[in-house]
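What follows is one chain in structure tokens, specifically the form predicted alone.
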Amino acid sequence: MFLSRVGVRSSLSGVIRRGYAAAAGGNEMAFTFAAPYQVYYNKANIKQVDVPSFSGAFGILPNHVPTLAVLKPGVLSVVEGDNSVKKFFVSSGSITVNDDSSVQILAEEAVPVELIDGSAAQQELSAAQQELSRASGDKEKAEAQIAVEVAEALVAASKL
């Protein structure tokens, strides 16, 4: 069995459990989202963060339980101390939340929506269907099926 061979004790006294985050200050919780060349908030305070995952979308509160999740091409929503709500186009990346309520948000592509431009967005919408249609072989398709999903979000986050 790979669990006892890594070293997992069998016991139940010795078997970590799964509970919710420790609280880390109240109501805010320290905050870090990057991509490859930005990064928008590093150890922030903030009240709440609400992602686009593959398993569904969610929001994180403070005390949220620890997580991993891969992010989904959408919106990710920040609500600061102050109540206002920052949001991001996001492509792909990682979600990690901690138990001592920090949360971490690595991803690939990120870009403020205000900063989106709808046509630029349409056009990228219509190439990534054309080579959708072109695409022959299951990699190609694959690929262009991935390009497309991300088009569609990215047009939709324009519209915000």
Second form
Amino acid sequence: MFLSRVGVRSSLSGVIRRGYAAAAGGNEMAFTFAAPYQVYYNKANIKQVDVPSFSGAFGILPNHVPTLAVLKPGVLSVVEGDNSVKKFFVSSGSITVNDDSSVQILAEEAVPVELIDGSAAQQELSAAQQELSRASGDKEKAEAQIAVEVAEALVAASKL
Amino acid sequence: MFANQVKSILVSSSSCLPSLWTVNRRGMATLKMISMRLKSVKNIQKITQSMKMVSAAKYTRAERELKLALAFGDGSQAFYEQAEVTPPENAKNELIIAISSDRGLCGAVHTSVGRLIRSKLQNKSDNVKVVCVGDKARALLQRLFGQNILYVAKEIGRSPPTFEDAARVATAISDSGFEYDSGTIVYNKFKSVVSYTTSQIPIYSVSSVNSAPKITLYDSVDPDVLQNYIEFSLASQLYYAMKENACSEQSSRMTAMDNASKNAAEMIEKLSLAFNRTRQAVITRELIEIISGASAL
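Other form of same protein, the form predicted together with the partner chain, not the form predicted alone:
To see the whole picture, the full complex is given below, headed by that same chain.
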């Protein structure tokens, strides 16, 4: 009697495990998120990632259609396997979603949002705005404009 | 003792006379000469030893930073592998980026990059331009292929390469106005402390990405995004290659300086043996002179 019950239980757990594995096979995502001096995720399996890009912010789930995009200064949020959300500030970079459901996000600068100092970001913004008002010439103006955009995004991220 | 000094004066004043020089070379070297050489070899050993220490410290830092850059480098190449991008069949203009540094004394790190590029240029040198990152690559290619050099980036190697350095090189390439159809980055890939391999990373132009077989799978790739994407990925690939090369360079310098210190130690041993032997010979000869002088009286 007892022996047969053990047998049932082990065969049941076998079924469950197989079911889980099959589901995972369809929903896996090899997610790489790196900056030049830091690696945050290396081929990790996560649930979702929301990215800010110049063609609009979008969310990436496993088996997303392959695409290329360019990162915009803003907040990137990663939903990990246990549903916890991690937010990072990114300045610029590239987003690649490949055919094999692998995602590469390469940022020029990336920091966890918690580490941003709000008052320093505010100072950065006012310095960048002064720079913009002083700038003359197309190239300088464009550079100052980019600095202001990044600082604005930084201030917004620090308030999260 | 006096005879000994005379001989050394003779040698220094008449070193232009080959016959005297050879006579002296065949006979025993003077004590003074040996002690001078011994001193200089000892100084060289001190220098190579401290250079080894410095590069060991730089190497540990370079390796730590390389580990963090690995994911970044892999990520920048993943798209080209996945989309099966290949260089166009009839590539006309080619770009070669040579990664080296300004500093020498690091074994064959720079020469192996230079040799690979030279063999490429010997096969095909029309419409091929070379960008030299670091002065050593320029020195290697200047004489034979000076007209192929597009520009040279200097001041590389004093401090570890940063992303800004790579971005500056990438900007200079896109600003130079040279429209390349295909290209390669030639650098040394770090394997372990004692070994590295000279490798190449292919770089692609917008048109070759557009004609890749699997590019149609990718959604909403407009030309502007693609242009930006390729510029950023060139900078990140350059950054990765510079990191790999810096790590190989430091590890190779460490080995080279270790070998140099060992060789100097060997030389010091031989020279001090010769020094002691000569000193003993001088003492014996002086004793003989005194004794024979005394017995003649």
